[in-house]
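So this first bit is one chain, no partners, the form predicted on its own, shown in structure tokens.
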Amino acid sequence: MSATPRSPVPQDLEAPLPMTLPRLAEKKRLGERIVMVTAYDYPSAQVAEAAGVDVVLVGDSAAMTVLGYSTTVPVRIDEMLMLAAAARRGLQTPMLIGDLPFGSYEASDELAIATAQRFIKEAGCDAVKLERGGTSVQRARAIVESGIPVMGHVGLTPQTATALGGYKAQGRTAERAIGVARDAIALQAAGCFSIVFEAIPAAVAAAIMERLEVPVIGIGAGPETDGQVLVFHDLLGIYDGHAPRFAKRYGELRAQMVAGVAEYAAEVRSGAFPSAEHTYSIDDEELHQFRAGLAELA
């Protein structure tokens, strides 16, 4: 018996192709904006997937938005791996990038490679991200040469914010702007497939981009970058901490979450919840037998 031929899947119903490094480079070449967002767990990754973003970053910003640290510095490798693995389970199409936390790559090329390998092997990331130029350029080169794609990050680098004078825009003087440009160009030369520009003047970002061939993802770096990234909890209004100037809010979910939990608490205290529609029933005869048996229990 011959198999019944399958009807072709309508073009608009075909599953989107997974994001890859070549596709990311092609989007830059075609002038198509790249959408990146952070995600730190299975539910938020599912939201990113359903929303059709291109890239998901498990950022060390999770230290503050999810884990309750005051800065990104204390977050550990095992914590980042747990969050990245959870995000991986919620994704099919977007590229997944894991942020290498502070202290996990700076000391040596060997340490950098070993940490990056854990993000690929244990968490299922497609690539890793590290911050700054300087010695990080050498670490990026070593990781790339080991076969793992690397995204760079220049401008405001939260892991070393204290050395930069705090959480503030970078590159606002000619000297500082040259430093940002030097770092970006060096990271590209080291083999980074993309670079994040954070909190630098839009005009500086636009000028540096003329010297770069890899996709540039901006966060507080103006509209001329190849794409944008925002922190999930900032853009949806979930995080109650300080919101940076560049973090546009597209929702106020925290207020809705508080209101929902408060309403639940009020109904529990008043006895309104649970009502009959939220409970299970038992057949009358079975209930009668149960009560008879219960009465016989010691």
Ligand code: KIV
Contents of the next structure:
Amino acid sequence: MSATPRSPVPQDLEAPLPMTLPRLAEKKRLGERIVMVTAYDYPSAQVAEAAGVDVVLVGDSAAMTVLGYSTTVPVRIDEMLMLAAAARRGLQTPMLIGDLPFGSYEASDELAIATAQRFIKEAGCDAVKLERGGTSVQRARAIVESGIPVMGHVGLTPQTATALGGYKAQGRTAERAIGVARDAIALQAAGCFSIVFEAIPAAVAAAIMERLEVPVIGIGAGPETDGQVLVFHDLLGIYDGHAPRFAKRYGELRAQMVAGVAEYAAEVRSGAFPSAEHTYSIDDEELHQFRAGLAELA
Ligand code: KIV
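Taking the form predicted on its own as the starting point, write out the structure of the form predicted in complex with 3-methyl-2-oxobutanoic acid (KIV).
Next comes the full complex, this chain leading.
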């Protein structure tokens, strides 16, 4: 017996559903890899939306990639909020996570909650991310208890890179790997809905994941994590600063951008731009009258 033909699904019902915490957890359960990328403004968020990513992070890597600081440490809350609000305007579907900048959450639970609330209220973020285990575990717990979802971040935590001995892989000795595992397990127990693993050996990441139920998003943590995150400017080759070993390039946009602006500059200097096709015209009679009127102007 043939099945009753289904009526076509109305177009608006086919639009992708906004990403939610239960859908992220479901993706992990089903073994569907989670795609996360950073974005820092309206156009980069629109690109992430059009590319169908699951999660967008307004990372404090913006300090270097878009604001020109040499580390993530100096970026301020107001700078991050402006970038996050712009990214929000470019997104409908992915979950938007705001990175709490260095100095905006460590001192007390009250400070952590107040800063997290600003990312939700002023920038429209769905969740926030903070770095490290240690005292950050309690800050994560406090933010979660205030009703705001929190993503943790362990391994290489750039806000405290100096204390970690620089921007290098973490957890490469048994003792240090236990430290990373302890942080991750504590962040999960504090209520984090997901944890970023940055720059740790793949085998260490895989072993820690056996102890975790929440989705783990890796960056330089090997192929076993539940998802991957890359920095927008690294993956598209927009940024000419140092790119870490784990940052695979899927484009060389900076070279194209420089070539485009250089060609524009050359055409302006030679007079080739603007040509007729980029120029507005006026009817001859109107021009004649205008010239006559102009001559009479004082
Ligand atoms: O700031 C950032 O971009 C990040 C990602 C690398 C996870 O924290």
